[in-house]
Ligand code: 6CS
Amino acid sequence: MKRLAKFAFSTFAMVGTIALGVSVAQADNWRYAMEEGLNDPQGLYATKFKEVIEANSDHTVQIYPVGSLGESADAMEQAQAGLLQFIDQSPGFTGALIPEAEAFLVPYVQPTDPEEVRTFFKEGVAVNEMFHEIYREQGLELLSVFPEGQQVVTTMEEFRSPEDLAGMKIRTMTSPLLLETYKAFGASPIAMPWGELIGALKTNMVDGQENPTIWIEAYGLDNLTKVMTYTGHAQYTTAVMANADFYDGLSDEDKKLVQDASQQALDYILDLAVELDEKGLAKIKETNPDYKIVRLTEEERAVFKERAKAVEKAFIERAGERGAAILEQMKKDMEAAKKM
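Present the coordinates for that one chain in the form predicted on its own.
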């Protein structure tokens, strides 16, 4: 009830604001909500998007960082209702609305090499073609999909096999598919909101977690664990969307403006994400020199890749034939990126 009341209040406030001006499709002030702060990857993308829009038009973009409009579900409801023009949300949250988006959570269907990652997200058929129709069905125009960094696992003890992970309580985002992933990997996963993670690590409620290096360093997660392991299983991925009715109501000139801004912001964040990842790792090595950093060998990864087939099956059961087709195309896109 509290979440519904919060949504009702924010909806009423935004409707009042919109009522004072012209229609949403013609509004000069565009509203953009996201799941992170201004200095985080989503915030850096949003800031670049805003800069391009405002430098090339009379429009303005108002950015709402994490928590400004309630929880992720609240913001998505507002985006679908047309009260927000743009929203950035990761598949870990949109999966309930768009099951096919959880393809980005399936292990070992995305590259890890920076150049291959760029090609995969810039040129991949799955990302740039297949998802658009699916998001459209939910009243959303997909503008960009981008990685925030490779998912890295931090634990109290070293692991190199599923047997080593047995009994380890690994925190995941509140996604059923991520729970399936760590079950398949041999661990005992616990779904938990981000706000509870640090306390859970301090009290040994969980033994580890996964996040990109930038988050591990920024929030001191290396100080709460002893080992950081590169498994190569996933990128932390997020998607930027526009309300479809708003987008369709734009002039051709403004549509081009939005597309140009999204592509410039994508190029910017693809380069910056690599830089941020490297800086995060360098800071961890500098401030925590005794912290153990492990990179699984190809042979060790092969065992986890085999286990990941169970996760693929769980995803296809949830996302159906379209999900299976997307997953197959993502694998092809990954192979194509390796050949570039």
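Can I get the form predicted together with the named molecule as well, since the one above is the form predicted on its own?
Here we give the lone chain, stripped of any partners or molecules.
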């Protein structure tokens, strides 16, 4: 009897609510996958995003760190299918799906000075205005793009020129433009997902790889190679997105919540990002004092910059006019960042 009364009451309340046109806020659990651990840059962003969402709504965010849902490509399939609501995937992997995203992989079109890097990502026209529609075409609502520090090359032997790199097998992420980059730089690149890299270094299947210092230190890549080289050719860049259908189905209030959380997490990580290179490097020096650290001189970099022209050409062949426009804008943004 009691149960029946309860059922009748809740049905009555529900019908009444609908009749009055009052919408009932629903508490959802949103799934968020990323390519890194909770203490890595992507994890710090995701944790801040989760905190803001959960502090300002009844929704919860469940974070899936690296490895829990397969490799980057697997997680992207799940995000596009709507099984995940949010995903952090880097252009180093997204390039196979979205060639324009490979603009972030073209060498020497991003600043290296930390403050300039911040301005480039926070205020640059290319980063903030030119990718939204392109990601949308793949069913993704782009929320944030941020750097994780300079890409640094770790190898078994020192190199100063493309000639020195001849015959060195360098692992890259799976975006095709990275193969073009390391071919242009004189090396023999091999693309593979993250999950295979440590084994490939241990078994000498590859002789080196590129990643930001914070990541090299966190995952012990310095212990598997002998030299790390600052070539100044790119920032490790990553992007956070929502499934577009999911995003479009949110109430205006929830859309604002997602945008606010993205903005707060972005500001937070951009402030941290300027310190990441220094932090990573300081830890490597402390824990691995014999590790050789090389910074290519401007003259040495000039040779790689010359080689990068072939990569720009390959990028434009893949990404077309839109890609060319992004590249030009990135160069302008890089110059503008210097003047701020």
